[in-house]
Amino acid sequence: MDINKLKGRLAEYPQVELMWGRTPIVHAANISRELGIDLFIKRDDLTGLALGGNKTRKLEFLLGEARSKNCDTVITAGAVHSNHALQTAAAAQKLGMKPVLVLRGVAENKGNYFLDRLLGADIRVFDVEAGGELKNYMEEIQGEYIAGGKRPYLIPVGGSSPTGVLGYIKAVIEIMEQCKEMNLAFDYLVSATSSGGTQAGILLGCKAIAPGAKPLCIGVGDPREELLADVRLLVEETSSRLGLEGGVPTGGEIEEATIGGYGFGGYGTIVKEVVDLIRSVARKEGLYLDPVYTGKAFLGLMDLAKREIIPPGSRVLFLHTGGLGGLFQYEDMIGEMLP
């Protein structure tokens, strides 16, 4: 598909401004060296709302949406840990909205949980396993902003909706406009998936624009089949919004590209593997991943160079999602890990 084609396809749908501009794709030198791969990351955490991260970009279209249908408050859910529920409290007070979180887990004022409250958020915590759990609640709160004259808007956790994987696509948009400027091409572009819309818009973006590079989808701990059901769901019906038949992801290349082993027993896990390789990154490019997103992935793709899954010499790009926030969540317990 055309690039000005598919921009104005995306045009037609209403957002906001929240990025700073397009983040930068940067060398990782000495990892490249080590790994005997070509490796680039795209620096997404630097998207500039709040601690930065991927969800800046969905919540462009997001909340473009809820301007269109004329809503003054936002609710949403996640972990306490959430860079989304943070960058949509952010979003939303610097768009005059009203946010409200949903979030799962237990209370502690530290990390992003602490960084809501400085936001003023009306927050909302649940004791639950999962997720999917939260649906409910928001649906109760739902009901208790609209009885209160209020106009809701729910944004799904993760802001993996239709509306929201329209972010992902422009990203792709985005890397290839970048990679036209730098002479590059990538054979592999490597990010982490959890709810699923990241890995959707880039999976759409990648068949539609960028056939030659081939998405590699980390599973940070999320049960795979769920995962599976989730990306199958959004690539069809954002497909279906945007008339990309003929240019969409089938169930066999959604299943190649999704990876998982992983996750090491479950989402939101916090384990020495990942801490050590958090520190090595950091100590070897100056940069920090998190430990349940980016720290995953990044182990992930680092052993896929190492078995040579992705081959020597190859060229790749690292989608680096944010989530600072998640290093000051759970200090006391990688604390625990440092020697």
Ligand SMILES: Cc1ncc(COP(=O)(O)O)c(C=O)c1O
Contents of the next structure:
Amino acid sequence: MDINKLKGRLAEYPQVELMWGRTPIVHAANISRELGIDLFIKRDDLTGLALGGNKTRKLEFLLGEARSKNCDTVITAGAVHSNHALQTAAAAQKLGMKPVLVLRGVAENKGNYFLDRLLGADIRVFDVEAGGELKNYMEEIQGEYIAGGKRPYLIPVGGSSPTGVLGYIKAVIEIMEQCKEMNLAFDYLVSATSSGGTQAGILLGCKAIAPGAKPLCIGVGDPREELLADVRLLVEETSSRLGLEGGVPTGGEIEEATIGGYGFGGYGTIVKEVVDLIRSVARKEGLYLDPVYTGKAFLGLMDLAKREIIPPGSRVLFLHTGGLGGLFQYEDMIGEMLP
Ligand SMILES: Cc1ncc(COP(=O)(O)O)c(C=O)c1O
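Starting from the form predicted on its own shown above, please give the structure in the form predicted together with the named molecule.
Below, the chain from earlier opens the complete complex, with every other chain and molecule after it.
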């Protein structure tokens, strides 16, 4: 598909501006040498909103839609360490909407939860295990706000709705434009995946305008079958909305792009292998990864390169999706794993 045609389709959707501008693509020279590949990093940890991260791109479309519907309150959900919740609260405040965060887990006054408090969000914490259980609480709280005369806009966990997915299709356009300027072409695009929205956007964007770049989306602990089901649905709903005739990833392509085996026992586990990798990458490249998403995904990338599933000499782009608040949310556990 022509890049300008895709740009035109996206421009039809309401958007707000939350990014500083384009995020840089930088070369990771030391790790490239170590792995025998040519590794670049797309710094979406530097989107500019609050601590940065992939959710900024989704929120440009999600809050664009909220605004077009005259909503004055934004309700979303996630774990207490949720980067998505923090980004949503920051964006909502900036745009004059009330942020309401429905969080799962046990609140401690640190990390992203602490930053959520600084942002003045209405935070409700429930000690439940599964993210799905938050849906009922969200609806209850939505009712409460409606009864109070407010117009709430609901964002699902991770901002992964067809509207949010548009943000990562737009990111692929940005990457392709940068590639043209830098005279680069990537064989692989590697990213963390969890609620599936970033992955769905990458798959749709690559299929439409970057067929030479193979997406490898590394699960960070959620059951692979659940992740696949979520991604399939998001791909289908988003592509039919955008009218991407023919340019839709097949079931086989979605399967191939969804990499399991690097979840270390489940979503949100903090493990020594990942902490060791975070230390090593910080020392080699002056770059921080987080323990919940990018650390696990980067470990997957390194393992795939060492096993030559990513062949030597490949040109690889790792999408740094942010999440650095996680280092502070879990600083005690991480600290105990340091030598
Ligand atoms: C830092 C970071 N990376 C990756 C992801 C995964 O993105 P998605 O939920 O779109 O799969 C998240 C989601 O919360 C995140 O916070």
